[in-house]
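Take a look at this one chain, the form predicted on its own, written out in structure tokens.
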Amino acid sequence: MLTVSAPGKLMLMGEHAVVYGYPCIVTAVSERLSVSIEETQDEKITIDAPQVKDTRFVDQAIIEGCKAWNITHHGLRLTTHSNFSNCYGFGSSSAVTVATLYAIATLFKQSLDTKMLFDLAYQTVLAIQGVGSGFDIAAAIYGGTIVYTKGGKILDQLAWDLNNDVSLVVGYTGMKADTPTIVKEIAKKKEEQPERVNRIFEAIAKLVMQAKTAGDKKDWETVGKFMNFNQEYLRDLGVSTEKLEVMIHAANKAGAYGAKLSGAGGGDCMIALTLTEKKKIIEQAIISVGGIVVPVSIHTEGVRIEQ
């Protein structure tokens, strides 16, 4: 029995624009999804994945991996384990895809570099979803905090430490978002209003790179300001919701450096950057308006063998 795990992710800045080739900042979170795999002799592929809402990602990863490495087998049994809910939009589909491919390669002693793993995982996710930029796949593979552009290009691996002097508070709205649908809705808006949407994307991209520079200098107050500006553009795109806005406002009013939605929008999570000494105050502010605080740490290790 071999077990491989991969982390979930949080988008810090650059949502939606990343789908069109603009940069984003994404970080790996402490919540991990594990895949245990073993070869059997029953000529069946058995998947037990209670934490994954859609086992098609596991099925497709097996198909892509066996095809890429010309693997033949007499049966496989895969079981997933996870300490986070797929409700949170932490990228469980990408994490299970990456972990499955890595597990198959390891079980059958195939050579695998990060570029090949990314390409196979990205191909798998696109085969199921049809849309996506791959930032969640990159976070699952590389871990840490990265500046990323579509197609697997890593512009920079950041040395940010958001777990000491400053903290990131994650608040869940209680509403699961439909990411592929929201991405398609933005695509429609871009087709109907190309100049307006492209202008928003270009502004978001500029904020991403400005936030990178500020974060490298540990100027977290400025990073928070750029997060707030990013949220304004996401609101203009129409992907924020009343619940997200209420939670974001509560966090900022309580003294956060900045707050914004994280991910596709339409529900899921918001994040707030704050001095660690104010973390409990920010958490309570989010809870007071009906949000659910999700305890996670960020900038964690990428895909790895557990046993």
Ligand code: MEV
Second form
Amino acid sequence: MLTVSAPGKLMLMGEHAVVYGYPCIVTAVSERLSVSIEETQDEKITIDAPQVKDTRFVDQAIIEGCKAWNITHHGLRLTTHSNFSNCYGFGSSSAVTVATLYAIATLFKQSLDTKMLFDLAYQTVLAIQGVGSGFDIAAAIYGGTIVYTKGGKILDQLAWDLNNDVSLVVGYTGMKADTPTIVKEIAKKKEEQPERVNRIFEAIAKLVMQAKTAGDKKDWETVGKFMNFNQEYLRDLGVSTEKLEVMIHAANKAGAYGAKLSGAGGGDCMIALTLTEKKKIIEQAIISVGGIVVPVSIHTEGVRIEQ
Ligand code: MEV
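Taking the form predicted on its own as the starting point, write out the structure of the form predicted together with ligand MEV.
Everything in the complex follows now, all chains and molecules, and the chain you saw is the first one.
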């Protein structure tokens, strides 16, 4: 039996704009999804994936992997394990896709470079959900904190350490969001008001690169300021919600450097950047307005073999 795990992700800045070719900053989280795989002799593919909300990602990854590597087998058994709940929007679908492909390649001794893994995983995800920039797949493969653009291009791997002097607090609204639906709504808005939406995306892209420069200098106060500006543009796009706004406002009022929604919006999570000594105060502020603090660490390792 072989086990491979891949991490979930958190979008730090640049959501939505990244779907249209602009850069984003994404980090891999400590929540991981593992896939155990073995070859059987029963001519069946058995999948036991209770933590995955949609097992079509596993089915499709097996199809794509076997086709790409010309694999014939006498049966496969796959089981998933996870330490994260798929309700937070941490990317269980992309993590399971990457882990499944990596496990198949390893089990059948196929050579696998990260570009090929990305392309196969991205193809798999697009076949199922139709839209997406692939930023979550890049986080699952490379880990760490990366500046990413659509198509698998990693512009930079950042040495940001947001687990020591500064911390990231994650607050869940309690409302699950449906990313493909929101991405399609933004596509419609972009068709109706191309100039306005493009202007917003360009402004977000500028903020992403400015935040990268500030973060490289450990100027976290400035990174926080850019996160707040990013949130203003996301609000303009119409993807923020009242609950997200209340939680973001509470975090900022309690002294965070900055706060914003993370991901597609419409619910799910917000993030706040804070000095570590203020972390507890920010967490309390989020809880006091009805948010749920999700304890995660970030900047974690990408896909790996567990045993
Ligand atoms: C969703 O977590 C982030 C979006 O930018 C979609 C994507 O990049 O695939 C809204």
